[in-house]
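Next up: just one chain, as structure tokens, the form predicted on its own.
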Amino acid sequence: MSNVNALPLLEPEAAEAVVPCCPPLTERPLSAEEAERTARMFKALGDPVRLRLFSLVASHAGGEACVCDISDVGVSQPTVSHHLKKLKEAGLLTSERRGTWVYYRVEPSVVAAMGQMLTAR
């Protein structure tokens, strides 16, 4: 005899809406939470190299590519390693290790949120 219980199944669920981080700029002012998390996201584009790093996980091939892939921009292999750290902590790009190389992925609810910060309703 045994003690498992089976546990339901759950049925998945349609895309999640994407929740901005703050609301368009022509609804309301910012509080100083929401300009600062908005600001670290922008600060972080807004560097030439990071930019061009975003633009190609971004236009790579399902939206992922590996590090191999992305590090001809101009600059050292440690250089892209930081900017693309910058753009992790940002909440940008999101990666993961396979073996010895890391994945990079564009985090699209962000930026899809960015989108409709700047959106005029």
Second form
2 protein chains.
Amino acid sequence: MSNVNALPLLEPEAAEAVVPCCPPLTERPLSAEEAERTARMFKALGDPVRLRLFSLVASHAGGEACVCDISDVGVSQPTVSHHLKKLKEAGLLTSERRGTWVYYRVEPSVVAAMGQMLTAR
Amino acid sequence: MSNVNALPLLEPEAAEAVVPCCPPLTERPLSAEEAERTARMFKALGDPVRLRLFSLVASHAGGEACVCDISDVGVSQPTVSHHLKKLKEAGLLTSERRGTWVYYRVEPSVVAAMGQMLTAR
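Alternative state: the form predicted in complex with another copy of the chain, after the form predicted on its own:
Complete assembly follows, chain above in first position.
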């Protein structure tokens, strides 16, 4: 019988985690690497359906929402799921399965970092 | 002879002017119309080259930059012009021709409105 224990696996999401960065855009020009990393976050909010979904989660009681709460944006459930995945990949949302449903929550540090980039020096 | 005077024409840009909108995303869900209007602004910053160009203008001395100052982002001059046009269309930059050069300036009210949307309630 083997006594080798299974190694804990990294969550694929953790490996892709987006780290907020960068000073206000008025302070100094961004490097290519900084711009690459940060444009992903702005791009995630650059779609009307994603922006509505994000505001639905962000403004929901307790700061989190179940997929069952946020399907009222005029697109199909698979499309909702696709957009929520994009928001997660950009680091703007996190998710957790509890029982039947997946709950989404805004990642405040990432949103705050984006807000700070748009703040005047 | 007709005495009908020519009507003043609206500048094409003025007709397309982007009006900042919307409370913090944590406050209430955006309407479809609000999301449509606002996603354009986030999308404009959702490209690495545009984001670098924007930070170059925003951080330039005096808050404005000539095209001649901001060509150092590794893309051709026509590509720079294309991206600056997109930033103007989204309401994030304004431009003015003075002599040989076109000068770009950040539109602070639009950028502030975007920053405010990302601010926690």
